[in-house]
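For reference, the chain that follows is the form predicted alone, supplied as structure tokens.
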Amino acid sequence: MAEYAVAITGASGAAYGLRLVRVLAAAQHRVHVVVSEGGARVLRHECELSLSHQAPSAELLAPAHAAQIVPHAFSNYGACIASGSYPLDGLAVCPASMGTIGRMAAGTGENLVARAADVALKEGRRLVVVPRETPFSRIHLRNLLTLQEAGATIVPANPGFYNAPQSIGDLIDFVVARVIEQLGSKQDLIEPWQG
């Protein structure tokens, strides 16, 4: 199976990448995840989920998957991601906040998600960015076009509605399924348009 990294930051829709943590990890892929202070907040207050920055726990982040969780803490530039030479198949900023999206478009690698992120574009890898943030401005958008201009793939956490959704699951599982069809990955959340 494939080696995957979710980072989850301090924009709205903790949900999505929450989602796309235990979807990973039930299709038994490795998962590396990685929560930013601001992303715990968000967790604590969206999903109603306590994470530590420093140590998000595996067994809350998917207690029915946790052995295929590796927690890494913000701050920690030592970890296997910050390498490019740790063999990551891709790399899910989801959801991304405007402060993360414009560091990684900077370059400064000054965390562990903006660090994963630099690797992922210098070494050619899946980095699929997740921004959840309305309306963009000028600035938000010369730093999305920037990351796509690298390498990046952008997916907005926009649902689409001709699945005739029922729940909010199935509006964020629509999120989540384009994220996992671009890291590259099998998603069986939602069918395919047929025309």
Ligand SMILES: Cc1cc2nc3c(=O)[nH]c(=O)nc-3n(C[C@H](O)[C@H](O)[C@H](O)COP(=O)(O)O)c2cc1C
The other form holds:
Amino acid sequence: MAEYAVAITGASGAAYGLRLVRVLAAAQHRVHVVVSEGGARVLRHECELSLSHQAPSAELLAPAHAAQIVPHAFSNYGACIASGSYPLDGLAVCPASMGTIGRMAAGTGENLVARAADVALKEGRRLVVVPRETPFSRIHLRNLLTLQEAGATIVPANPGFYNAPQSIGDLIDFVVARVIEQLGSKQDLIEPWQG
Ligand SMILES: Cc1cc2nc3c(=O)[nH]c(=O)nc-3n(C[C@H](O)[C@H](O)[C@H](O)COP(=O)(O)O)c2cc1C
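Okay, that is the form predicted alone; can I get the form predicted in complex with the named molecule now?
Full assembly next; the chain just shown is listed first.
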């Protein structure tokens, strides 16, 4: 089984990040989780989940698979996933706010999300960024291009409708499935298009 990190930051669509954590954990992967202060606020607002960004609860993040979760404090840029020597298989920033995208593009490393992303890029590891904003400003687009050119994969939080989604959960799963594939893992949330 692989070892991934998921960063949930303060963009709308916290449910994408939560579902990603739960699906990866259910597949028996080890999942490091970082929640930014903004991410904790949006999780409260959109998912009615009250988490501390400095000590996120594994039981709340993945009630059925808490043992698979390794929570980290947002400010702890000394955590294991902040080091290139730690053999992480990939990091997904899901959802990714424009603030976090700006920090990652500038390589500031000022919190654990920015630092873990910086490490993924310098080590040539998978970094999957799930931006959520509309419309994009030129600054947002430049930052996204900078990240893509540095090696990140940009998976916008925009679900397709060709598989006849029946619920919000189906729309969430569409995006989460793409993220899991880009992390290099298999997913069985969404059937491949058969034409
Ligand atoms: C309910 C809510 C929804 C938000 N949605 C977005 C969004 O979709 N995209 C975005 O870039 N920022 C959004 N923001 C603003 C970010 O949360 C804010 O810029 C925050 O400072 C980002 O910090 P972080 O990147 O460390 O999480 C939202 C804020 C709130 C309270």
